[in-house]
Each structure stands twice: as structure tokens, then as C-alpha cells.
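Only one chain comes next, encoded as C-alpha cells, the form predicted on its own.
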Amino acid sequence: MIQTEGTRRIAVIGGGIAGLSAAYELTIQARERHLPLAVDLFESSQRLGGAILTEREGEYVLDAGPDAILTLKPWGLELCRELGLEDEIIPTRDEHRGVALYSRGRLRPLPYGTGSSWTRKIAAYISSGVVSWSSKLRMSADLVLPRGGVREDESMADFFGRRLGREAVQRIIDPLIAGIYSGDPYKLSIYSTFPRFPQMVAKRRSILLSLLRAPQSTRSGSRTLPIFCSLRDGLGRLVERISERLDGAEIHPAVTVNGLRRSGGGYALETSAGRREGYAAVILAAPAWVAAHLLEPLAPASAAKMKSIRYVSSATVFFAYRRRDLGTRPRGYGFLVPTCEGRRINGATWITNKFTHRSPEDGFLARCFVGGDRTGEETQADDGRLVQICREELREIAGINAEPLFTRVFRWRDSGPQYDVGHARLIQEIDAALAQHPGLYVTGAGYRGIGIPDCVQDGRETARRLLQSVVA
């Protein structure tokens, strides 16, 4: 951007997708409204993408975070269509659809649709065999419970226990909440990871009831589409494209903001590059504990209260196979663990079977998933041993003895928010402190959502609203 007498300079201090989905609002706002702004884009690390992060071997595609979009939240597959990404968009692998959970010794598939959604995976346990006949008909009550008081906030193990009694919460909502936040139902707030849970007892009364007229795809344009979407070279791509679109937007790689101060009228920075003033407006789209440091100085309000904001680290562990080394080919998109059996990894994805573009024709790709409040003790070890874990789960879970071509560790130390119960009147006492602060903002996946359509959105929310307080 060509700074002019006026121009207002944004700081956006964070290089994750909700950082990069603000800093691209910012730009194409000044494009399209001729708008006198100057964008500085800052990142500790040597890359941009945060947890996005797509590695090559050979003809193996390895996304080492996330690795789908999901759908029915707009706003992720809104910006691939606005990056001109929409001819890149691949659907799950319908013939593969499925998963399986471990449940008492052993692995057991649940029946047709479980790979399209959280509810769907629900009503299949119900007719599978990985909960015992008491327990399913302890979760029939929810079709006759009376819908209950609204409440401020509770646990998902007090909400899904009350509908669907502990052994569901065992079995069925504890490996669930692994594979998405890799955290503990019984700290974990109902109403800030899955508020549609609770509209579904408000609405219809029952959660079963309301399972049968759960979608299991969405239109995307002139498409229909699966629950979960990706991009056929990994979201790498969608990082890339954004990139690519931050027309004369300056990014830092490699720099580090160590201070904020204020400076005059705005705020100045002390990087690990220098120090930079002059900045209209600062939004922080680090991990809350980061913003949390950086905010100290000028908001100790704020400050406090996002430092409360628990966080854990994870692993993830790439298996490349030939397909003849694998005997059987395993089944489903792979499976899922209960805290209950004992495991050390939270499960496994089958990423062949998952997405089309991700292994060579005679090749094999699975991913195992460690760490957070379940098993954050196999973390600390070292990538040999890592390795080894995972490989010892594979064969006693899923019969895997073969030989990996390769292996890979990809480690995420203090990046999975944790949003435990009272954190969404937690995030109404940030912003309200904030907005005594003018000119500082908060976005990222410790706030209002974890998943890429959440930060896509609440980034470039967050930069219209500093438009509308900066920009008059």
C-alpha cells in the first residue's frame, strides 16, 4: 500500500488464519473503498499458516494440522471461492465413509453416514455395539426428558449426561471431543463448543429427534457437498492464496513483537527487528497467552482473564505404507479412542480413504493424533519414541504391523485453546475491557471458535470493526 499524508497504519500481530483472514479484509476494504490504510502483518515464526500446515513427500500429502474445512459453517469455504480456490475444493471419499471407535478390546465400525457429522457419528453409536443395551436405553429417556431450566453454563459431561447417561459420555462424547479439541468433557463448556446441542433440547426437546433431520451435506454454490471439504494439494493452498492477496500489505516472517506501547495518538512496537510506532490500531491474533504478555502493560484487565484461558499441546504422526504391505486395507476414515480404554493416542486417520490427492495410487497414508488433556504425557517424548508409541497402537488397535516407507512428527506445543465451562462470559469481560482500550482487538481460535470457517470468520469481523472505529 502506498502510504500517503493520512495514512492510517494497522498492525496485525499473529500470521494464523484468523491473522491472515483480518490482514486480507483490511486490504481489500482499502482496495475497494480507497481507504488510506498501511497493513503491517508480523510473525514470530518463518512461515505464515500457524496450525495450516502442508508438507511434501513425494507424492504423499501431509496437512499436519487440520485437515478439513467443515462446511456447514460458511464462512471457509466462502473465502476459497473468493480466492478463486473453488476449482480446487474436494469432497471426503463417500465410498469410504465412516468410522470406527475402540470400545471394549477392540474396533468396532459404526454403520453408513458416521463419516458426515458430529450428530450423525451420535446416532449411529446408538445401533453399533460400542455402548452396552443399558446404556442404550438409558439414552432412549432423552426421547421422553423434559426439555430443563436454561442455564448459564455447563460441562458436556453434566449436559450429555443428563440427556444420555454417563456411559454415552464415556464411550461416545469423550473420544468425539478428542479428535476435535483434544480435550476433558467434564471441563469443557457445552454452550462454547457445541451451543446447538442445548437449542436442539430448547427446539425440539429431545437430541435424538433432532439427529434425524441433521443434514449430512451443504450447497456450496452450484455444489453439493459433504460434510467436510479439503483442497486437492492440502489447506497449504489456502494460506498461500491469501498470502498471495495482501496487495501491498508488509509481512514480517521471523520478526517477534515483544512490547506494545502507546505512542502519541496510536501504539508503537518493540520487534525483535526494531522498534516501529505510529500504528492507528493493533489486533492480536496470537494465542490468547501471547496477546495476554503483550497486553499487560496497557489492558492488566484483559490481560488477567485470557491468561485463564487454558491451552494444551498435541502431536500429530504421519505413517506412509506401500498398500500390498498392508494385507487388508483398513476401513472407514479411521477411528477413534475413549479415555476409558486406556490408549496412549486419541486415534487415527485413515487419510487415503479420507481424500482423493493425498497418496500415490500403490501408497498408504495414516495419521495418529496425541496429546491434550487425555494423553499429554506422550507428548514429552521424543520423536523415535513418539514414533514407536504410535506404531505399537497401530498393530494391538488396528492390526497394523507393516513397515512405514516414512514417518514424520509434527508437534503443536500450547495451541489447542481449551474452552471449559464459563468461557463464554469470559470472552464478554475481555471485550468489554478492551473496549476501553480503543484501537486494541482480539481474534483467533482462543476466542469465539477453533475450526478454519471460525477464525476466517471472526478475523475479518474483527477487521471491520476496526474499520468502523478507525476509518470514520
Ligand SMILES: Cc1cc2nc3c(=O)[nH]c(=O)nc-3n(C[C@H](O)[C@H](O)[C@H](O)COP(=O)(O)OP(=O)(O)OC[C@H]3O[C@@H](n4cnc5c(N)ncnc54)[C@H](O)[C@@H]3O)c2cc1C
The other form holds:
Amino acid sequence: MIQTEGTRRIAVIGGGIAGLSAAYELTIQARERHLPLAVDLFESSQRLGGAILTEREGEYVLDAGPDAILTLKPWGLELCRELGLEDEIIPTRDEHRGVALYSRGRLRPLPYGTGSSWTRKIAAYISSGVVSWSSKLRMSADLVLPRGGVREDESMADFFGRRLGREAVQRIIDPLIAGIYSGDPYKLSIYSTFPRFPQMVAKRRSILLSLLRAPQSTRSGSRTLPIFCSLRDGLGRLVERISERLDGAEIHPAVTVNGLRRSGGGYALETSAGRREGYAAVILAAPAWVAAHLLEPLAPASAAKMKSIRYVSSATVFFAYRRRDLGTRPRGYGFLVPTCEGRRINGATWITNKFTHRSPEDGFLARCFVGGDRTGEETQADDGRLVQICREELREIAGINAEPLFTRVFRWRDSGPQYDVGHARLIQEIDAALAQHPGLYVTGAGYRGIGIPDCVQDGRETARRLLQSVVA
Ligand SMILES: Cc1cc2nc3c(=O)[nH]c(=O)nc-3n(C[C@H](O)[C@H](O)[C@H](O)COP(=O)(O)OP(=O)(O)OC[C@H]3O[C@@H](n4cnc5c(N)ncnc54)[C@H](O)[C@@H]3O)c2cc1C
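Okay, that was the form predicted on its own. Show me the form predicted together with the ligand next.
In what comes next, the whole complex appears, and the chain from above leads the way.
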């Protein structure tokens, strides 16, 4: 970007997908609308991408953080297409479709895609054995329970407990939540995590009936895609491609922003590479607890509220096997474990069954997920111990005794935001308090959605809002 006297400098702090999306939107708008903008993106780590990290080990492709993009929210795949990645989008493997729950001592397949007929789906569910007969009876109350009035926010456990009963919360909702939020259904807000469910009740009265009608694929661009997709060579491709398209923006890897001050009519940054002056606006796209620390001297009210957004730590542990060593090939995409089973992992994904191009023909890649609100102490173990814990769990839960060809451990420290009850109101309050400080914006997984599509949308939307006020 050519800088002239009227050039507005904008800083983006954090090079995860939210910060990258914000910087990308700023650069394309600047190009298309001939705006005199100069964008600096600061990332404390050597690499861009934040939680999105793909590594290769020979023919194995390891998505260490996120491994799938939800297609029901269009913004992730839209960005992939815009970046010319359409041909690299891969669907989940239909032939292995299915997830199991570890319940009452063994893996039990969750009914999933068992045909389009309602009666078959209901029959599959009832015969799955995931919950007891009395719980199945209690769950069926959802079909007849009244909608109930509009409520203040409540926990997922309160909402689902009311509709489906306590056992369903413990054995179905809890493991599903751990797989997405690494969180505790007794603390997480139903409105900020899955607003779709209260909407279902308001519209159709019953969650079960709404789910039975729910599509298992999405029309996306010119294709019909399953609910989850990925990129052939891993989601790291999204980071590579978006960074290549930030032409004009200056990227500063391995530079940590330690302080934010007012300076003249704008903002100055204290960074590990020295002081940088003259920013008309700053987008804070680092985790909320980092952004809170930076905002404290300037916007203490917003900072105090941002500090109350809890983050949890997790780890992913990969196991590559020779397929013939496994004996029977594991079924489905993997399994999830309810807290009440008292295990030390939250679940495992059979990556080779979920996506193609992840392992050689004779190989099999598995990934265990540890940590979050409930198995947090396991993440304190060193790598060797963590691998040992996961191997023991895979043996006891899934009967896998094989010696892995290699293992890899990835740590995600304080990187999982928890949308506790009251989160939506908290975000409104943060936004209102920040509105008193023109030129300061926050974006990222801590606020309006943790998935890649949400972070892309929020990053881009934040950039658009900024442009409205800075270039107006
Ligand atoms: C193990 C795991 C599995 C997941 N699975 C999925 C999935 O399958 N699908 C999905 O959609 N989502 C998934 N998610 C969630 C999703 O990946 C994240 O919510 C999202 O990538 C977060 O993006 P972000 O830009 O908000 O934050 P981050 O990716 O955390 O990026 C923030 C960046 O800010 C940088 N930073 C921090 N402090 C500073 C500073 N002072 N100065 C400069 N830079 C700083 C950090 O280094 C980091 O790069 C998963 C997350 C994890 C951890």
C-alpha cells in the first residue's frame, strides 16, 4: 500500500483467523475503494494462524487444532472460495459416517444418518443404548412439553434438563459439548453456544422433532456438502492462502504487543520490537484476556468485563498406526466420553475415517482430545505421560493395543473461551463500553462464536465497522 499524507494506519493485534480475516477485509476494501489505508498485523508467535496449525509427518497430515469447518455457517467456506481454495475443499467421508458415545462401560454408536425416515431414526435412537430406558421415556416428554415462555439466559444443563431430563444431559449433551467447547454444560450459556435449540422449541415446540427434520447436508456454492468439511492438505492452507492475499499489509511475526496508549489523535503500541506510533484505529484480535490487559489503561470498564471471560486449556495427542497392526479398523469418525464415566480423555477422532488425504494407504491416524473444564489436570502432565494416558484410554475404551509408528502432542494453553451464562449480556456491555473509545475494536473467538466461520465473520465485520467510522 502506498502511504501518502492522508493515509490512515490501522493495527491488527493477533494473527489467528479472526485477525487475519479482519486484515484481509481491510486490504480488499482499501484496494477496491481506493482507500488510503496502511495495515500492520502483529503476531507474537513465529507463525500465523493461532489455533489453526497443520503439520506434516511424511504422508500424514496433522491438523493440530481445528480439523473441520462447519458448513451450516457459510462464512468459512465462502472465504475458502474467495481465496481460490474451492478445489481443495473436501467433505467428511460418507462411508465411515457415525460417532460413538462411551456410555456405561462401552462404545455405543450414536444414531446418525440412519436413513431419511423418521421412524427408522427414532428406532435407531431408542435401540442405541446410550441412555437407560427410563431416560428414553423422559426424553420423549420433549414431544409434548409446552414451549415455556421466553427466558433469561440459562445453562445448557438447565435448558436440556428441562426438555430431555438429567440423564440425557449427562450422557449426550455433556460429551457433545466437551467435543466442541471443552466446557461444562452446567456453566455454559444455551443462548451463546446453541441458540438454535431454544429457537427450535419456540418454533416447533420439540427439540427431537426439529432434529429429525434437520438436514444432514448443506447447499454450499454449487455443491451439496455434509455438515463438516476440510481442506485437502489441512486447514493450515487457509492460513497460508489468506496471508498471501494480504498484499499491502505489513505482517510482523514474532512481535508481541505489550502496551497500548493514546498518542496525539490516535494510538501508539509498545511492542517487543519497539514503539509504533500513529494508528488511527486498533483491532485487538488476541484472546480476550490479552486484549483486556492491553485495554486496561485506556478502557478499564471494558477491560474488567473482558477479564471475566474464562479460557480453558486443552491438548490434542496424535497416534499414527500401521493399519494392519490395528486388527479391526475402528468404526465411524471416533467417540466422545461423558464426564460421568470418569475417563481421562474427552474423546478421540479416527482422522483417517473422517477425511481422505490424512494418512498413507496402509496407515491410520487417530487423535485424542484432552483438557477443558473437566480433564484439565491431565494437560499438566508432560508429553510422555500424556501419551501414556491416551494410550491407556484408547486401549480400555476402544480396544487399541497397537504400537504407534509415531505420536505427537500439541498444547492449547488458555485458548478455549467459555461462554458462561450471561455471556451475551457481557458482550453487549463490552461493546457499549468500547463505543466510548473511538478507534478501538475487539474480535475473535472470545466474543461472538468460537468456530472458524464465526471468527471469519466477526473479523471481517469488525473491519467493515471500523472502516465506516475511520474512513467515513
Ligand atoms: C484443539 C482445538 C480444536 C478446535 N476444533 C475446531 C474445529 O474443528 N472447527 C472449528 O471451526 N473450530 C475449532 N476450534 C476453534 C477455533 O479453531 C478457534 O476458536 C479459532 O481458530 C480462534 O481464532 P482467533 O483468531 O479468535 O484466536 P487465536 O487462533 O487464538 O489467535 C489469536 C492470536 O493472537 C496472538 N497473540 C496473543 N497475544 C498477542 C500479543 N500480545 N501480541 C500479538 N499477538 C498476540 C496469538 O499468538 C494467536 O496467534 C478448535 C480450537 C482448538 C484449540
